[in-house]
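Starting off, we have a lone chain in the form predicted alone, written out as structure tokens.
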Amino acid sequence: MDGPKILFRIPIYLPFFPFENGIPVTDTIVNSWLIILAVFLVCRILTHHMQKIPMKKTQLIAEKMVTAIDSLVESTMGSRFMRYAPYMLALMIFSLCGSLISLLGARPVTADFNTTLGWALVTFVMIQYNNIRAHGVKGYLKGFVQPIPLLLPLNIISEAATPVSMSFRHFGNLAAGVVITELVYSGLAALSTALLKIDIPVFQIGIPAVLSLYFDLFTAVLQAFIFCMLTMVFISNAASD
């Protein structure tokens, strides 16, 4: 599988920039901004002229989404972590749309490791923040030498492995789906040429749609849910240990 393609470059040439030909802008960045714009427009439509007593279907849909994520955060993290509900909803929507954009023929942004690593690093910062807030700096540092000081290197590695494992889990599943789908398309094209002696990939019609139901739809929903659940569990555990 090829990596993200560079669509254009921003002509910025400064001594401290490592890019000789300007800052590259990949399809991942472009698709991410398209998703942000689309989600923004949908939110504006759903929340347009909101009423205290909802009468419009758009407002009912918006309130249903907020109620669902509030319930999920409260049941998973507890009521004192409700401030994280907006972030969890944004993370889940971005993850879903970032994966499902492949249904429109675009490269999923979650198939780029930089995307999932960025989300995981945000989670990592939140984990450390809540740990320090709950136990203080002294208690936070003391946790690295428990139960015995000999485990200090292992505890540091374990803590640093959290964003790596989270990002690779999400990225790996989506990237594998992209690779398998591309192999199937190539194989069906070759089969069409070998059996029918024509250059038209007839066997590509319809057959890959079955794979898309799994890799593009089921996997996207599952990985978005798992990533958000891990984020909530890690943050809440850091504040309660």
Given for the second form:
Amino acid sequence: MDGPKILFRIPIYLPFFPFENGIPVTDTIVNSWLIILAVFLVCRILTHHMQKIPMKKTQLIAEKMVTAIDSLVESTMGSRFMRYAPYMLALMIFSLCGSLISLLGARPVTADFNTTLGWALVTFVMIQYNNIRAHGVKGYLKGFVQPIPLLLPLNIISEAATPVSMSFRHFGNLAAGVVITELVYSGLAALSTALLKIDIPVFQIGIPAVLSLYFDLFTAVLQAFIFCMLTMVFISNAASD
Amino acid sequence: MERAIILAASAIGAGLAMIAGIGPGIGQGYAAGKAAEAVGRQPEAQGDIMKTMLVGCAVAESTGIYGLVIAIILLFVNPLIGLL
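Can I get the form predicted in complex with the partner chain as well, since the one above is the form predicted alone?
Entire complex below, previous chain first.
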């Protein structure tokens, strides 16, 4: 399995900067840019010339998506947290497109640990912010020595484990899909050479598509949903208890 | 020679790390069974049960994913060769 490839380097040289040859730009970053551009254009098209009484299909699609995420956020987090609905929709769409880009033959954006770690760190900051906001700095610090002060190290570890487990979960599912798909492809190529005595990997046609149904479609949709769901649950838990 | 031994040991270690997959398998199966029971008792709450079960399965999965990440690191990054 290959990691993300470095496509080019941005020649910026700063003192105390870890990259001597300029900032490396991998295909993950370029694919993310493409997804951001595509999602932006789709949003522009869907919300073009909005009317109070929708007459066009595009506006209806946009309204459907917004009402769906609004009802999901309201049922999971409560109506106090409706301001998080736009972020959740953006995260879900980005995660979904970032995983499903593998259907176009590109390397999935979420099979790079940097992407998921970035999202998980955003979630982590939001959890801590909501915790401090709900309980005050004193109550936040007091939460670490509950129920007894002996548990302080364990509480710190469990707080720090949240972004690690969230990012590893999303990355691991997608990376496992990439690894298994590659193994299946090379195995089928070897099988067709051994059975048919020709160098054309005939068995690679069609058979991996069945696996792709699970490892690309199902995993991508499920992980996007679960990442958003866990973010919402953690934020509302941090603000309530 | 040392390199070969380390590579072989890394491969064996990756295989052993994936034993971690047993736990999430049992846990997810248990969660799915309980969810099926719950749907049988209350078919009208199927959507909520499904959502809760998926999130619970995802959380139970994380220990298995830790094992997978360690296996991937051992196989493709080979950190132990740097210790030679």
